[in-house]
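Shown here is one chain on its own, the form predicted on its own, set out as structure tokens.
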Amino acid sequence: MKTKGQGAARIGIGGPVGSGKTALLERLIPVLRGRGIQIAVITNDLVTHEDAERLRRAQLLEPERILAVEAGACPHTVIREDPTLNIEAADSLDRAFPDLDLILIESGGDNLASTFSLDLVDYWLFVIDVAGGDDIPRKRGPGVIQSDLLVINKVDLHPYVGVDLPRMRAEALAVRNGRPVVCTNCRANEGIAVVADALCSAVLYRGA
């Protein structure tokens, strides 16, 4: 992973539309900052800055630590096929804030095929939610299979959408060959510390 001399570690956050990527960011940022970790954020949308503006309104970070990239096309393009715009944005944050530890890069909402270029990120997580159906792990999309960490969000909804949550989690672990899966309820702040622990351990080599 990146050292201080190489700039901040870069973490990708991907997942389908409505899975809760921005909500996860809103919960993660205070937890990470509470551990003394210096953070900046890059959001990606098709033709707006909506997610960046939402984070600025929440006042979780100084506005200048939140940048927006407009994909202008399929969100895959700027996180996988040609991540130049995101790399330039991350480089500019490194220059502006030499003390940064992490740059969190949120993808625009996409489907289960969304993945991050390893030229852009050091580690990436993929967010799905129970409302999307408990068959998502069985579909074996690249985001589910290849991500460093899979987050199953909105677990509080499983009784209302007919999802067998233990089975969904077990099937996710099986298709990922045991790589980590975390269940979260962003609304209630459940599981967020576990996600933060994973990031700290994987890219900052820190414990909780």
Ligand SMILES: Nc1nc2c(ncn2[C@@H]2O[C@H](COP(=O)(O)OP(=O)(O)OP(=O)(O)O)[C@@H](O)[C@H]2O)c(=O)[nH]1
Given for the second form:
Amino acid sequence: MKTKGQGAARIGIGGPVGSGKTALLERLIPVLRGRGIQIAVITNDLVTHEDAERLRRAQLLEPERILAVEAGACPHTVIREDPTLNIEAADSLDRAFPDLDLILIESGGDNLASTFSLDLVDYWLFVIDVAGGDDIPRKRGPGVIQSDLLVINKVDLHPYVGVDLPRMRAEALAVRNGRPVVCTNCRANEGIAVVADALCSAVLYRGA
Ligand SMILES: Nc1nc2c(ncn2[C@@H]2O[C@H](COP(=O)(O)OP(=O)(O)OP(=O)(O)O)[C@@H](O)[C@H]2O)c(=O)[nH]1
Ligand SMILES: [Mg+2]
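What would you give as the form predicted together with this ligand, now that the form predicted on its own is on the page?
Time for the whole complex; same chain goes first.
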């Protein structure tokens, strides 16, 4: 396995508070590891290490492969305006694990305007969920429009929150100018392999 650039490929996972970014990581990690891909994770929380501790407790990865960055009050700052802390964390993972293929970087939960600096990541996903409202794609936030992959999570909840899921998906596709949209249910482990396929084909290739 080789990445298309230098060192491990860096993947951003952004999206509003509670949309399911950590839940997606918990589902993605076993799928990627099952494909022989070497992974590490960086989480960003405001002033705690909550998500990193949750991932360590889940024992999906060696604890040394999970680093936490404290983002402070503006979670988008450390993934966009000044991503130095995250770049340093990713560089240290590259040094500690020279065989790494992917570093998955979860942003702190933020608003629809949050995006990742391309100095930090090679590819980024934006995770929204059906309970956040089916009008979210129509609001055309930069995360929805510019991300390499848009994930609509919690599709199991659509009957309970009165969301027309096919319409929400169609409206998301319409504003994304051909970039892909994947529906997931992290609770029941649905759609996860499609997300894994998309990011692997974008940033990894198998050497001859
Ligand atoms: N029903 C349902 N619940 C989900 C799904 N994915 C996540 N959840 C729940 O949604 C809540 C928030 O999930 P998290 O993974 O913590 O969300 P997050 O985006 O990482 O949250 P922050 O890091 O705080 O921004 C948890 O209670 C999850 O169990 C899903 O597909 N379906
Ligand atoms: Mg989280």
